[in-house]
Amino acid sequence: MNATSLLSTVSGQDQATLALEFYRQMLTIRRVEEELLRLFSQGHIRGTVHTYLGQEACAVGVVNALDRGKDVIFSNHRAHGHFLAYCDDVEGLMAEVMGRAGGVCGGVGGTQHLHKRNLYTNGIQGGIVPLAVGSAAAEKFKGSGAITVVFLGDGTLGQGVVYESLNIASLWSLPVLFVVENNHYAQTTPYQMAHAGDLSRRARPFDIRSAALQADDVFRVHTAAAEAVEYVRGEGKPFFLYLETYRLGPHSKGDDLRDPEEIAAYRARDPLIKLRNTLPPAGRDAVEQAVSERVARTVAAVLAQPLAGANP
């Protein structure tokens, strides 16, 4: 049974419950990211912050198609959304980004070096792709039944090691799902100025099955991801899932040179608002209140923690 038919068997009541849960996850990511930008502006965060604003449907749609108990995730510098969709550890994430002792990595990894269970992140996107392929090889040789998913951006498709990784994954029939989140910009450079050709077709010369879609509907993303996961797990072969999305926030902190009218046009098509408009007011309002209260409590708790490495 494919993912589409699986979703079609869910009752109306269960679909409504799932929609509210997806909204909770997406809204949690949105509120955490907004709060991190605010905290950075107040001097509570050292270094940098790459937020996931606008891309929430990608993380929630894909991660909820995985088996969190055994599948392996590799993410990049823009990893907060993937992390929260995977484990929902709001306090561990915020404490880590703020360099506090209670962070998921003790406050020493920061925003780009997160790790929890089977999720690993690193700011060098070209570097995580071969690592993910190696992980998939290990899971195949162990016979664990697990797959590996790697989230990469459009800019990463300019790295030669990505194509070496695609080649090995196909040649060795490895259970790895490549998820490209094309948010249209590599820092401040439009992706069309950095890449020739159709990015969604990059895996085809390696005989890797692929799918491309607009990531403006979390259920559509989830359906495509579930079908991809089913293929990778069942056939033991790689898959290339290409998601067209848009980064609503700056590349990091406040470095944003894009046309404000362009950003406004994409805000009008915000996947979070699109989902919100389908929800019953009572359930939606309850989710929003719960998420806001949770994030506020978390900020207060994290600010009270000692800095990583501070003397007791």
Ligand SMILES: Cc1ncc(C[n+]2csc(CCOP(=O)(O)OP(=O)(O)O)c2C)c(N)n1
Second form
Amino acid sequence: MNATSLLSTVSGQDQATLALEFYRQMLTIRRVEEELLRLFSQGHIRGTVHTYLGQEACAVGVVNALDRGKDVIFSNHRAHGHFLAYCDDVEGLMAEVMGRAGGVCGGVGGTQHLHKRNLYTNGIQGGIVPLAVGSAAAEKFKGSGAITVVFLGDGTLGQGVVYESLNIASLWSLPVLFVVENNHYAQTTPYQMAHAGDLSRRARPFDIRSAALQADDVFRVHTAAAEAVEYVRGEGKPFFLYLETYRLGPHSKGDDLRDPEEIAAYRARDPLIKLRNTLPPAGRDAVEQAVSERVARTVAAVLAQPLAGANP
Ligand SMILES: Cc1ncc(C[n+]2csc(CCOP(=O)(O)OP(=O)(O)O)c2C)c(N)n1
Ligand SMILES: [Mg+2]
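Same protein, different state: after the form predicted alone, show the form predicted together with the ligand.
Time for the whole complex; same chain goes first.
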């Protein structure tokens, strides 16, 4: 059964429940990251932090199409959304980003080096892509039935190793799902200034099946992702899922040279608000209250934790 038919067979009640759950996940990512930016400005976070504001439908749509029990996820410097959609560990993430002992990696990995169960992140652009292909090869040789998904940005399509990875994934028929999140910029560079040709067609010369879509609707992303996952798992072949999205926040903290009018236009079409507008008010309000309380509780708990490596 393909994903479209899967979604169309769920009852109205299940569909409503799913919409509220997707909203809860997207809102959790949004509130956690807004809070991280605030904590950064107050000096509670060292180094840097890259937020996923505006891109939440990508992580939630894709990760909910995976088998969290066995599939493997590789992510990049902008990983908080993928992490939370995968394991919902708000406290483990916030403590990690804030360098606290209770962080998911003991507070020594930080925002770009997260690891929990089968999720791994790293900030070296493109470096995670061959790792994901290697993981897919390992799972194939083990016969585990697991697929591997790797998230990469538009700018990362400028790295040569990405094309070596696409080549091997196709040549060796490896179960890996490449998810490109084109958020229009690599730091300050618009993607049209860095890349020739159509980014959504990058996998075609390697005979890798692909799909391209607007990622402003979490259900649209989820349907496409579920079809892609079914193909990768069923056929044991790679797939290239190209998502058009937009980063509503700065690249990291305050480094934003974009036209404020452009940002305002995208903010008016915020995918989170688009989903919110479809929800029944009572359920929506309950989710919003629960998420706000959870994030506030977590911040208080994390601030009370010792810094990683601090003497007891
Ligand atoms: C190999 C390497 N070169 C440069 C950087 C610095 N850097 C961090 S994020 C970034 C831009 C990435 O753009 P994109 O792939 O579009 O992802 P986005 O930040 O938009 O999510 C760059 C150049 C890096 N982390 N790794
Ligand atoms: Mg980008």
